[in-house]
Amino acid sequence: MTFRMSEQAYLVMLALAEEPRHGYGVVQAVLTLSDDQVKLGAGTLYGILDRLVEAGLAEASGEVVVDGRLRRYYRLTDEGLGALTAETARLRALATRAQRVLGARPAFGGA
């Protein structure tokens, strides 16, 4: 299965690269990683996690009952870490090209 790496999926993977997390922990980590710009709803989060697991990029790593509620923890697989590393390199190269293009633009306005 080919996994489409959206910005939200990338941030979820970054959150899981730090440590295994349960759903609410992922949501909070994504908020922090995105400077409060990306707020994941439950449907979006669990849709991403399901696709990551199906693609072999993440896996459930345990369950804990807290206050009568089940918390399922997820972590990246080695393949997931590789995909995250490759996507980070792709984004870095894209940002470098963008800086080159924007730096080569003539100044507008001015005297």
Contents of the next structure:
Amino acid sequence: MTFRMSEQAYLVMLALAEEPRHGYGVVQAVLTLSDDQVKLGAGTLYGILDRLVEAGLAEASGEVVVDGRLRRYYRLTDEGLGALTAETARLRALATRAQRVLGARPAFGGA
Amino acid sequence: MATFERSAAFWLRAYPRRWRAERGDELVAVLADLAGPDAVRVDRRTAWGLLRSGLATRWRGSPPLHIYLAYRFLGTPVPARYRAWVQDDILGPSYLVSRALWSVWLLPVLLLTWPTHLAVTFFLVVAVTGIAGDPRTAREVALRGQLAPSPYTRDGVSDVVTVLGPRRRIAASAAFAVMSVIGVTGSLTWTTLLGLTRPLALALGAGIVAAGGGLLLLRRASSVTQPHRVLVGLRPRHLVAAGSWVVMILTVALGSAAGSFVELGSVWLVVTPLALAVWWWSARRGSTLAAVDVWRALTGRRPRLDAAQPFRRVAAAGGFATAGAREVRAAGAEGSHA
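Okay, that one was the form predicted on its own. Can I see the form predicted together with the partner chain too?
Next comes the full complex, and the chain you just saw is listed first.
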């Protein structure tokens, strides 16, 4: 089943790769990883988590009740880790090619 | 904090029923964390996001068009991966509406053969009568069909949980009260319009004899203790259906079409005394008589023992474990209250 890897989904997977997290923890981690650029809404987050779980890239790893509220933790599966690594390699290769293209351009008046 | 939860629960209705049952609490906790401790409502941007994601979740779970149409119009069982969706659909509010739309085909047929006002009235009455049926039974029957265990399950593990519960039967007093009201209206209307002519008087006589015979049959029929039965009494939907029939009778009669339906007058007069008699008998004899018992007695058969019914639900798969089983147990328990 093909999983559409958007930038937000990539960041969520990265957050889960660090350690198992619950929903709020993922939002905070994504904020840090994206340097405060990406603030996930709860709806978007759960849409991504649902799709990750359906594709077998993530799974629930436990629940805790804190302050009368249910916190469910998620973690990346092995396939998820593989997909994340592959995507990171792809981005790195892309960044390398982009650097080469930009480096080959004539400089703009002393940039 | 309760107000925030109420606000969140409202916006969460965009998500499918089963999703809410399994993940709703978790999402509300995340919303509360994101909103902060002094939030009273869900803010507009988050609400919009919830609406979009909820609809996207519904879309993702729904089957492709050909399966959807086959299910909607032919009642075809859906493939196993859409079972959660079909359970949501059957247990949701739209199910009764889509079932009622079944009678839509009747209207053009009627319009071709009958005068317009008659056709429309009759069609409306047929549609409204459909609501007199017990919606819970209709839903459980549909679920039983959709979630039937398949002989072709590949890994032998089914995601369907079955719980035994009672059978719902309409009480005889309620059913015959409704029939008496309709019958009395018909009889009075026709005798008022046509007067007590000879055929109608003969019909009334036959009706009284039938009532006496019916009571004898009922008295003779033994009553059986029914451990797996729940009696359903009179409900608003019965009154609505009865009211629609009364309106139709008056419309037909006063629409000066009574002359061409003179035979109907005799039918009312034959049936009504029996309906009244059975109503009186079943209302006074304690509340254990169901309409089906009366039917069996009047057709000369013994009462049949109701068996426990299977209630089927989709169990939650994987890590989100308990909600499915909780729902099924609730369905079984619900069935034991009238």
